[in-house]
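What follows is one chain in structure tokens, specifically the form predicted on its own.
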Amino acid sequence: MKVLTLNFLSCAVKSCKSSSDSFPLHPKDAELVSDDVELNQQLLVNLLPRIDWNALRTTSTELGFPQLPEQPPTAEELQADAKMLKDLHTLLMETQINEGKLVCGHCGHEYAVREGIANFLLPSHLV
């Protein structure tokens, strides 16, 4: 599961639909692997607008990259900045969580993760 996706997952459990703090899921014992994908600027241009910033600096902080600044930057910074291109580059679209559990912060519940799957199926009792 590449880091972007968490980017648009929250928790699935019916109480949590009206929290904020079902999003964005937290990683837990966390095995990130890294694939190597060719850089596309104009992708990740494109993907800015649609990220919850705050969310991403949440969970790049909590699988322990550098800290992102605090505010996004605009595409015309992006596209000037080749060290944070490469930076966003590898967190969103190289990184992936192999195993490990996806945490929500508002009911606990965890969403295990294997093979870089996470398993989003519920109990009856959650639905």
The other form holds:
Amino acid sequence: MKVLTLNFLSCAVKSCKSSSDSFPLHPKDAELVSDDVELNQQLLVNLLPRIDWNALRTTSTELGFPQLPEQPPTAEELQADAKMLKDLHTLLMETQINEGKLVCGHCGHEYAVREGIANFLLPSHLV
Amino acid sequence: MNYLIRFSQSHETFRLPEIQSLALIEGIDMKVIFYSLESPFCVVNLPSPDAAARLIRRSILAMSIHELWGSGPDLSAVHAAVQATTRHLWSRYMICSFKFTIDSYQGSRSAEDKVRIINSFAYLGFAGPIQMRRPDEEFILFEDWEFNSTPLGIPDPKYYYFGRYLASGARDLPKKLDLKKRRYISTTSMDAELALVTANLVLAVPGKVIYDPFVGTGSFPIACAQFGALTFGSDIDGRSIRGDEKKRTLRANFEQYGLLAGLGGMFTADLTNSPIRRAELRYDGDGVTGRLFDGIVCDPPYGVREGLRVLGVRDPEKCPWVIPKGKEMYKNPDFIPPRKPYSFLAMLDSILQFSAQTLVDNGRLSFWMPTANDQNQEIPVPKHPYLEIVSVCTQTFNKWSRRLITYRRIPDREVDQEAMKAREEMKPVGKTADELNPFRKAYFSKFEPVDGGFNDAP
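For comparison with the form predicted on its own, would you give the structure of this protein in the form predicted together with its partner chain?
First the chain shown before, then all remaining chains and molecules of the complex.
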């Protein structure tokens, strides 16, 4: 799954939804692969308002990527900044978590990722 | 100027919503002058020939578009209209190569008749070479005949349209995405033509983000990715996404069509316990927080070919050991969480609520739902105060039909707060699949009339 997807996902347990610790999920034993994807500037600009920047900074650091700036760029800044575009593209669109786990910071539940597909199904006592 | 759209005479109720969606996508101001479900001809007003070509370039149900030079109930009316309104255009086509054809809908003409009719346009004075293959310009006389006109011996069509060919739709795309040639499909894969129409209705364009919560083998995401969107999907049954984990997988389908750039992420999840982050609905939201998707598209399971299930235990009192056992076992990688049957109507409601929370303003939800054709058993179109119905398209089978319903997420401040307060949580009762799903019950009882019908069902 793309790192972008991770920015859209919190813990599936209902009682965790109100806790800020349930998002973002923390990758554990993550095996990363890189896909070659053509850079799509229009897409990145469109995605920008939907990205939770603080969560992305956390994820980026946890996966060993360089620290992102504290504030997200505006759409104009992003369009003018070729390096930022490239960095965000590499992080969000090209980097994939292929194997590993995603851990909720609130309840500690671990969601397995196998062959790039994460499993968010919950056992009955958590539904 | 007016333009003539030549539709295919199939999926009639989908044609106008598709063209209107395309006008929105292309930012074209379109006025519909004439449209009828019984006719493949539609007259629209558009700002330019260029806009006309853009309008239908990705249409699945429109075959072609033409600059309309004249129309009428008989040939003399067509000639009068052409002479009265297009005289200034004739000189442009004096020397180019051209061809003249007749397209008879539900009728036919003998070769001599065709030549005679074509020659009646001689006053146009085109002096260029006539070229049957790849002419510079093509002029077509469309004839709209009564149904069954040949055996009934009807001599003339009921209406004529005459126009200059401009552009064709995207009727080759369904062939490209044809299920018969797709590497990986299942019993419930949506056929390519209707999946592409759905992608048009949900306004899938490059740079937009589309989500399918019942992704299966990926028919909708593939269609949306074909139009350049970035797609996400989930399914409660991860096996449908993984396939055989070799050549037949959802990802392999994207690879087959060279659409990998449009594959955002696929994961296993249940819509009623979705991991997708979202904010509670408000009347004064910032319009940004939690608004992840430009479009949501799905064909939820009806419980006929595919069971409708969500996470949970059907009858915890009857099998009290299931929950503690799950507690013990759930960390085992092979553990499959228990699932229980779920109400179809409650599921539709969950889809609407989820969409209201996660769609951007003016983002669209398009989903398929079945209903019985018998009015007593008909399932009403579900409503939500945050979602405005854009179109309802129907594909009819023998005793039932399925509808493609499209909604628009309206901005928070336009929401009817009273309606939202009045909206009661649907409380499904019953435990078996039949009790929960009136459509399934009616389907398997062959839509025999029942007392009460759907409206009294949970």
